[in-house]
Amino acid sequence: MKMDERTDVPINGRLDCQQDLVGDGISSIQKVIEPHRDEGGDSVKCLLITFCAMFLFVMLVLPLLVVVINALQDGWKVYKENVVDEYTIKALHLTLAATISAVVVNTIFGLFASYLLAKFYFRGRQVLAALIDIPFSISPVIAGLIFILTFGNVGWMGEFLKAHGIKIVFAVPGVILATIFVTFPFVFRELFPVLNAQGKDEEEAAGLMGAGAFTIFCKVTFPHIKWTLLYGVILCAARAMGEFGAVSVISGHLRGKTNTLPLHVEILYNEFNTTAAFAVSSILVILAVLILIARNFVEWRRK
C-alpha cells in the first residue's frame, strides 16, 4: 500500500486525515479566540447579564440618581444658590489646582520614569518601579500623616520651613502635595507596559539613520503612546479631583482656604446641610461623566 511521506496515512486516506487535522485546528483556534454562539447556555447568558446589569444599577446607576434627585429636591434655585455658594466655588479653584498640578508633575515624572525603566538596563531598575508603586500600597490617611510629621512644626523639616517662611501642612501647598502623591504611578503605569513592548529597534535604527534624540521621541517613540498617555492622564486627573483622605488629613479642613469639593461636602453634611451637600456632590458627578466620556473616547482611539 501506498504511504504518503507527509502524514504516514494510506493515500486513499490522506485527505479524510487532513481535513480532520485542518478542521480540528481550526475549530480549535475559534473555540479560543471566538465567544460560543450556537452553543446552548443562552438561559445562562441571559441570568449573569441580569446580574450584572442589576448590580451594576444598585451599585453605580442608582447612587448617581440619588445624588441628583437630593441636590434638585428644594428647587433649582436653591440649586444654584448652593452650587454658586462662596465657599464651595473656592472650594471648586482649590480641587481643579491641585489636580492640574498633580496631572502635570505626575505627566512629566511619569513619562520620563517609564521611558528610563523601559529602555535602559542598570542596577537597580526592580527598586525603582517598586518605590514608584508606594502610593498604591500606602493609606491615603497614612499618607497625609507622614507629611505632616515630615513638613509640619514638630516634623523633621518643621524648624527649617519656619525659618524660611514656607507653610505646607494645612496650607495649599500640602493639598497640592498630597494630590500628587496619591496619583504619583498612575501615568507611569499605563506609560511603562507600552514602552517596555516596543523596544528599542525602530529607535536605534532612526539614530543610525542620523535624527537626534529629541526628533527620534517626537516621530519615533511619541506616536506609539500617545493614546496611552491621555489615558493616564485622564485617569490621574479621575483620581486627583476624588481624592479625600490624604488631604482631609493635611488641609485642616479650613474653610474657603484649604477645602477641595470633597472636603466641603463632607463638611456640609456634619452640618446636617443636606440638599448643598448634595449639590456641591452633584458637581463631581458632572465632572466624572465628562471623565468617563473622555477615558471611553481614547480607549477607543488607542484601539
Second form
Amino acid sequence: MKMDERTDVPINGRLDCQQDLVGDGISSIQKVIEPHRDEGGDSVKCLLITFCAMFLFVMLVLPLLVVVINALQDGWKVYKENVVDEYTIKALHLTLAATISAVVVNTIFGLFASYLLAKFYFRGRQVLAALIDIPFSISPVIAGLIFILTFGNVGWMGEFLKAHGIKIVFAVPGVILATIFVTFPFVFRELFPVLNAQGKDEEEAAGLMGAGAFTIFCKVTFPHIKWTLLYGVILCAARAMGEFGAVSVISGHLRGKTNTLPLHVEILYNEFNTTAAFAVSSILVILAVLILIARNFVEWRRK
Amino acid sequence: MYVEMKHIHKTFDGFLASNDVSFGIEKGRLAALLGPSGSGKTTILRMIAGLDRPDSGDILINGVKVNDLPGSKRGIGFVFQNYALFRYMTVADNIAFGLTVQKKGKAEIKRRVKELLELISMEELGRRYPHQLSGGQRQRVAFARALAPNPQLLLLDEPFAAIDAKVRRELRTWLREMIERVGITSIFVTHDQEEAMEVADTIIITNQGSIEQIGAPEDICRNPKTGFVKEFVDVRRYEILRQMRESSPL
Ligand SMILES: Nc1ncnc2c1ncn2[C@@H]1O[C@H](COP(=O)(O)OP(=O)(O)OP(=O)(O)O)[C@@H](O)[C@H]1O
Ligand SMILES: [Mg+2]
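Alongside the form predicted alone that was just displayed, please also present the structure of the form predicted together with the partner chain.
What follows is the entire complex, opening with the chain shown before.
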C-alpha cells in the first residue's frame, strides 16, 4: 500500500518537473504555433494543439498543481511552519551556497575556456573541448562516485586529506564540488559559439590601435557576449539548484549539515512527511519560476 | 624605401605561406598585392602590421627593423577585409577609439573625429551604429578609423571585396583620391587585377607564397616576366583600362 502511494507521484517526477520548467517547454510552443496561423490544415493544427496541451497538462501542470495542493493541504500555517523549519532553512542556505559557488567558478572558467578555444589555435584544442563536455555525458551519480573515490577515506587522496584534517566527502565542500562539476559546461557551451563567430578581427583592430588586453576585453569582447553570458549563468544556476544525483552520493544526507533542498525533499518524503516534502518542493518550484522569468527576459534581450 | 621586406619566410604548421618574400615600397606610394586566393597576400600584410611574426627575414619601416616591435608601435593603420568595426560603438566612437586609447584630450579627439567625418562625407552619421550603415559607408568609416591616429602607413586587406560591383568602382576612385590627398604610403590586397591596375602605382604579384613580379601596371602588362604572370594578367583588360583612364583622368 505504501509503495503504491509512492509510485503515484514519484520523487523523481517532482524533481524533473522543476527541470522541465527551465527546459524548452513554453517558449518553443509559441514558436511552433505562430508560423501556421494563416495556413490550411486547421484540423491538423487543432489536433496537434490538443495533443501538446494535453501532454503538457499531464506532464507539467498536473504535477505542479499536486505540489501546490499537497503543500497547502494542512493549511497556510502548517505550510509556513514547514518552510521556515530550521532544517529547511539550512538546506536552502546550502543550496544557495552551492549554486552561487557553481555560478562564480563556472563563469570564470567558462569565460577563460571559451575565449581560449574560440580565439586561439593550438594542438589538443579538440581534446580540451571534448573534456569540457564530459559532465553532460556522464551520469551525475557516477560523478558523485568519482569524488568519493578521489577524496573519500579509501580514495587515493584520502590519506593525505585525513592527515591534514580536510573533510570533503560527506561534507559541504563535497556538495559544492559535485555541484560545480555537474554544471561547469553550461557557461562555456553558451559562450563558445558566440565568441567563435565574432572572430578575432575586432580585437586585433583594437590591439593595433594600442589598446591593452583589459581595454579590449571591456570595450570589444564583453559588450558582445554579456547577454549570452547571463543566459549561461542562468542555465547553470537552474541546474545547480536542482542537482540531485551527484550531490546525493557525496553528501551523506546529514540533516542540517550537508542536505540541499532536493535532498531534504527526498528525506522528508521517505519519512512519510508528505506535506512538508511538498512544501519544501514548492520553494524549488518558486525558484524555478523566477529563473524561467529571468531566462525569458534575457532571451528576449539577446533578440 | 618606406617599407621593406627582406627574405621573409613564414610557415603555418609546415605549410609555406611566404617563401623568400622581398620587396620595397617608396614613401607616398600606393602599392597593390595582387594574386590568386591562398597565395599569401593577407599573410604578408599581417606580418607588416605585426599581427603575425615571420619565421625569418627582416621587416623595415622607415629604415628601422620592426620585427620585435608590437603592431601598435609601428605607426600603421589597418583596414580589415570585413572592416571589423566595433559593433557596439557609434561611428564617432569607432573613429575616436585609437585616440581615446592614446589618452588624447577630449577637445582634440572631438576635433579630429569631426575632421575625419567631413573627410568621408558622413558628418550627419556620427551617432549611428555600424549595423545601421551601408557597406560603402562602413568601408569609409573603417578607413577614417584607421587614419585617426595619423599613421604613416596604411594597410588595407581586400578593401572592396564585400561591396557590390557598381559601388565598388566609385569607392575605388574615392579611396585613391583620399589616399592622394592624405599623402600616406599605402598597401592594399586584392585578387582583382582590374582593381589593382586602376588604383595602384606599383603592383606586387604573389603566387604560392612567392613574389612573381613587381612593377608599375604598364610594366607588368608589357613584359610579364614569368609564365604565371603571363597567364594571370589579362593584357586586353589593361588596354581597355588605359583608354578609360585617358578619356576620364582621375
Ligand atoms: N593562421 C593560419 N593557420 C594555418 N594556415 C594559414 C593561416 N593563415 C593563412 N594560412 C594559409 O596560408 C596560405 C596563404 O594565406 P593568405 O590568407 O595569406 O592568402 P591570401 O592570398 O590572402 O588569400 P585570399 O585571397 O583567399 O584571402 C593559405 O593556404 C592559408 O591556408
Ligand atoms: Mg586574404
